[in-house]
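One chain comes next, on its own, written as structure tokens: the form predicted on its own.
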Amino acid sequence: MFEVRNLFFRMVILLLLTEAFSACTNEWNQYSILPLKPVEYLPEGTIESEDAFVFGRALFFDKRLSRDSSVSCAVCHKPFLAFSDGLDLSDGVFDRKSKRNSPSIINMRYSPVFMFDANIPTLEMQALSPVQDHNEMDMTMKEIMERIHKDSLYITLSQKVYGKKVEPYTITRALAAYQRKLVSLNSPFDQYYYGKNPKAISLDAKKGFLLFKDKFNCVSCHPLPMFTNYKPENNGLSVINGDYGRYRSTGDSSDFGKFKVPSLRNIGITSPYMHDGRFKTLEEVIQHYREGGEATKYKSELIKSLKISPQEEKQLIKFLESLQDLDYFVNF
């Protein structure tokens, strides 16, 4: 009960902050319509109606989709943490732990590939991975169907949106429709850079952006506007718990230690960082790159030691924090 109440109060606080953020000042609001239109990846026949969103949201928070009815998608992707979960490795069924950190799922409509292995091409296909993973939800679509196919809400929405009974086709598409609605493109940095509002971020954040873009060339892997190139890269992390990255799905030695580059949007509230959550703070992340990563055989040639002063570190963090945006709360 305490956990539920605590979650409720956190949600209320964040919703109030969102309202305050949106209604800030007239000076701020005049920049609210931004010329920012990233490339969208929508499979042919994608339906994005309000009913599809409601169908997907109900499924996203439904714990019946897991073996012991203890885990929903929302357990590992919490709205108040930009749909990450704040854990090194996520909680799964029967007190098991997932094998990797749960990344934010905001802005998935702009992603051409999914999962840390960067091996799944659509959100519809991605939905099958956590559902069937032994440590996460440990179910089959057949077993899920047995639990929910008589749910009146799902029956009505499935027929209304897709013209079909509740089945794996409608479940995976509804989940994708919900996630594609979670968009975050109105951060203070966006207001500054795309909205041309010079007062949207601090001077330190502006200097941090220049360091990020020019001096340290972080944009080689984290280019604007989404702050990711969506490619699998080896950023010089040692192997822990036998996780060899993309290599585990391809068997190609050139993929050893490679993980999809994550977006930096909302990074201020999506700790811990990296695929296994090994770094708890942004300071630790910067330290990793200051040292040029670890001496691993397949490390990207882009990862080199950097001379970063304490002042520059502060400025980099101020810039990264300016990428936080609560607008996605409008739709969750």
Contents of the next structure:
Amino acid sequence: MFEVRNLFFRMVILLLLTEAFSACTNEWNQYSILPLKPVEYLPEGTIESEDAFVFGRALFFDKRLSRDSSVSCAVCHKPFLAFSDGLDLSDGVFDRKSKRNSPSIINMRYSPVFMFDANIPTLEMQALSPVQDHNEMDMTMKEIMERIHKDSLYITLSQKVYGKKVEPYTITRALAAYQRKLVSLNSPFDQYYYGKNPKAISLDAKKGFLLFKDKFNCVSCHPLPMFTNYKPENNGLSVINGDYGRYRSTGDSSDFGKFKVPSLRNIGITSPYMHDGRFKTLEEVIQHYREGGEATKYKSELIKSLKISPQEEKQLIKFLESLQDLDYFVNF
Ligand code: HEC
Ligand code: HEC
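Next up, can you give the form predicted in complex with heme C (HEC) of this protein, since the form predicted on its own came first?
Below is the entire complex, every chain and molecule, led by the chain shown above.
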């Protein structure tokens, strides 16, 4: 009798624990089917309220942040292109061109470091770079303050969220708060791989994933779940326009031609590819890897020529396209 009662109680406790567990994970599950939340990088004192988001969103779309009032962050990071812009180099102020290709800025809350040079440690600090870049927004924080410090929406939100007047501190924090809400982890591939739904992607895409993971070992630099190791790597691109990658920031020859590995999530809509947008299509990207990159001096040993049949190329592309998620649209 005691044995049976014991078993009964154990089952009740297990049930309660399961309930409690699912209650804890509910909030996370709204965003993704991934079993584990990827590591997040939130500086101390980060405020993630709805007001912080609204404040940041208004700034993100505000063209007054650029010298000729023609460029907002959203001009180069367009929501409907997974926050990239579809150009090889972007359109900055006075028809100037940015020096690099505008990357998707989705899932930034999971990035430990920013920029192709992997040299900026926080999203808050990152905002100063486009603002001050001669070819992008060409402003100083002081000049931005002069333009927007009397804006009543900004005054109210800055006070409400941070208890401060509109100043660089609140501007950079609000911009980061907006970007950290742009989460996209619910692609058909996620439904298949983490959600165990065999119908979520095609057979070709499944075969493409196995090629990506096993035969071609792309995961050595583009590991799951974010499809990037966030490290600077040299994938064998020749130097164009004197862009030596991270070497530019460190002056260390081992950083020659290294660029932060991009996430491949939403890759189907973020063409053109690479730091200078030199490849227009995924076929061109695969051609690059098939040839083992170019014969550059500091190329990673992981980049070797690959035997890829036309059918395998098709499967690889189907897999890459299965990383397309439109859930992030609910946020912007
Ligand atoms: C004129 C185009 C342009 C504008 C305007 C612009 N960006 Fe960018 N953004 C880029 C380019 C190009 C890069 C890559 C630069 C590099 O790595 O050297 C980039 C990189 C970034 C990154 C780093 C992404 C990563 O994975 O490391 C973030 C975050 C970002 N931008 C946010 C912003 C915010 C916030 C604004 C507005 C304050 C903004 N950008 C304005 C073109 C632009
Ligand atoms: C040595 C590390 C490394 C390996 C291995 C590697 N990549 Fe990359 N990959 C990179 C880097 C670094 C970049 C960005 C280079 C740049 O921007 O100039 C990149 C860029 C890409 C891009 C373009 C992303 C964008 O947004 O522009 C795609 C697509 C891609 N890789 C797919 C693959 C595939 C498929 C494989 C396997 C055949 C692979 N990669 C293997 C490091 C690697």
